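The chain below stands alone and is given as structure tokens, in the form predicted alone.
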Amino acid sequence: MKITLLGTGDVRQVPVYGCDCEACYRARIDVSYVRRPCSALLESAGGRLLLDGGLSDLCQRFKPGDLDAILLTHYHVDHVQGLFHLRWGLGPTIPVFGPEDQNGCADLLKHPGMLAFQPPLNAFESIYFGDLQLTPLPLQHSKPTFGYLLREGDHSIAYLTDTVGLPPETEAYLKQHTPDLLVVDCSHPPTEIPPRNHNDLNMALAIHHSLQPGKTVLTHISHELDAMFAQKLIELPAGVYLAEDQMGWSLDCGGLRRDWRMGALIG
């Protein structure tokens, strides 16, 4: 089982339009620092699952038949905008799974095209893609939102974006099913006033310390947080990593490893 973080930015992405902060300037001159809409690709024996559809170039990234399913965390525009173009394509239908949200996003549910929206998932009720077990986990956000525990064999990945803290029942569940890899929302630099809709660094690290996963990767990164890391104003504890677009992690009989970025092995 492997996961590739296709996008790791917040709703504004990096660089932010019109911003000349250190993070945005750096991303304009070096594409390796660009952060696209938060999304990931999970590959396992059970198939290839796209986690969120916010990338605007889905039609260029994936050929017809490349994806076995799309898994949505929620229906905010930055997590579904790529589906508006994809839906009018030709080829086999793509099953789409996600939380109950009658409003969806614009007319996506009303006119799905080649997207086959499935009945809404239920919290803590697992579904299966071959040997891959997928369990929806409620998160705290301004729209109905799920994170997911993805388990194959003895290995698991928790993908938790977007959220501010964790609901007690989700935290308790993950303490009972400790993931090898935790990918968690960390949109803001450390703040004195708790943020409204996304974790700041303090909250993300508190989740890491509470769950004690094998490794933690911080995603849904803002340009403000990126700038602080660029200026070396923040140091992460052991076992915690700042996500990068195209960062990949693999889980197999050899355990967990970070094994590529931008198509190159990075160790």
The other form holds:
Protein chains: 2
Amino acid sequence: MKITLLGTGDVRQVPVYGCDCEACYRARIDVSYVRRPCSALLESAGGRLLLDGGLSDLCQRFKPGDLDAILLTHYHVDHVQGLFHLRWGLGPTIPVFGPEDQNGCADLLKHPGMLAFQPPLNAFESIYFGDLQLTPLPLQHSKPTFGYLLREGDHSIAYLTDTVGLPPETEAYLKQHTPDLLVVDCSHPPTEIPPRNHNDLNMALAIHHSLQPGKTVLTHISHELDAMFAQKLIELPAGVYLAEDQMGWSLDCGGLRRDWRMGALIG
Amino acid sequence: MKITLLGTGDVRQVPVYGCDCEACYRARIDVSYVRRPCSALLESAGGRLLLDGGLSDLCQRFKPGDLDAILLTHYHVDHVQGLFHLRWGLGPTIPVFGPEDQNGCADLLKHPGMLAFQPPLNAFESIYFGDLQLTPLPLQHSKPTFGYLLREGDHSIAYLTDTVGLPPETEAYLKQHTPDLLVVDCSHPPTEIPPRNHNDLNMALAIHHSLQPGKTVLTHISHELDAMFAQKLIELPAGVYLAEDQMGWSLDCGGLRRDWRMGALIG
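Could you switch over to the form predicted together with another copy of the chain, since the one displayed so far is the form predicted alone?
Every chain and every other molecule in the complex is listed next, the one we just looked at coming first.
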């Protein structure tokens, strides 16, 4: 089982249009620092699953048939906008799974094209792709949102965006099913004002300390938080990593390891 | 006054994802045949106006301050999707004009960011950017849609997408104000079944013959129609041109002339 973080930015991405902060300036002169819309690719024996469809170049990244399914966390534009073009393609239909949200986004559900939207998933009711077990976990966000626990054999990855904190039942479930790798929303710098809709660094680290996963990767990064890292103002605890676009992690009999980053060459 | 057609494709664009027809295959191996979401840039002494915001790379094409305004024909996704990211930028706000459509598209009107959505325009009531006069013209489409007559001095350009035929009052208005250049929706190959929402070639040519503009450019081209042109199955009447991405037309004291195409090097 392998996960590649295709996008690790918040809704504004990095660089923010017109911003010259340290993070945005750096990303503008070196594409390897760009943070695209938050999304990931999961590859396992059970198939290739795209986690969220916010990348606008999905049609260039994936050939028809490359993806066995698309898994949506929720229907905010930055998590689905790449589907607006993809849907009008030819080739095998792509099943799309996600939470109940009758509005969807724009006319996506009304005109699905080659996307086969499946009945909404139910919290904690697993679905399977071969041996890959996928369990929707309710999150706390401004739209109905699921994180996902992805399990194959003895290995598991929890992918939790977008969220502010965790609902008690999701936290309890993950304490019983400790993931090897936790990928978690960490949009904001540490703040004293309780953040809305997304974790700040304090809340993301609190989730890490509560769940005690093998390793934790912070994603959905804002340019403000990214700038603090660029200035080395933040040091992360052992076992906690800052996500980068194209960062990959593999889980197999050798355990969890970080893949050599292939470079942010796409897009 | 100068217009550059930044995108000339229909909602599916060219190439269509997964399609290997003559037009799509050609566009995949030669980027100069790509047809992006339908949009244009108007440059005049009155300012630089973007006609529709469906290009997903607007943030790369335009620096903050480059655009004096954005003019929307309507709120279908392929005409506004580039604004989803642009709106979260920094810099001078960009006024956005368009027809009345309270739903807008997704959460664009609810969270406009740096976009300053103006009160809806009224049919046939002109607004001005310096000496540039801009008149909204009702079109026939599945959403409230305006075409625009753009006038500066003695010169005028009519930009009419998306539409199937023309409402009688719009046709009458344009017969009284014959444009030097007509840019018109021509999505479909000639068909015997009356098309819905978009012109086929017969309807686009009927509009050309009815209005008798200086020249006519066919845009919002589907891959089916594009494939017929690729196979040289269609010959256009004198004065009628098939649009290409990056095609430019200038209007000045020397009259109307086609600019040297700068190449479809962007995006």
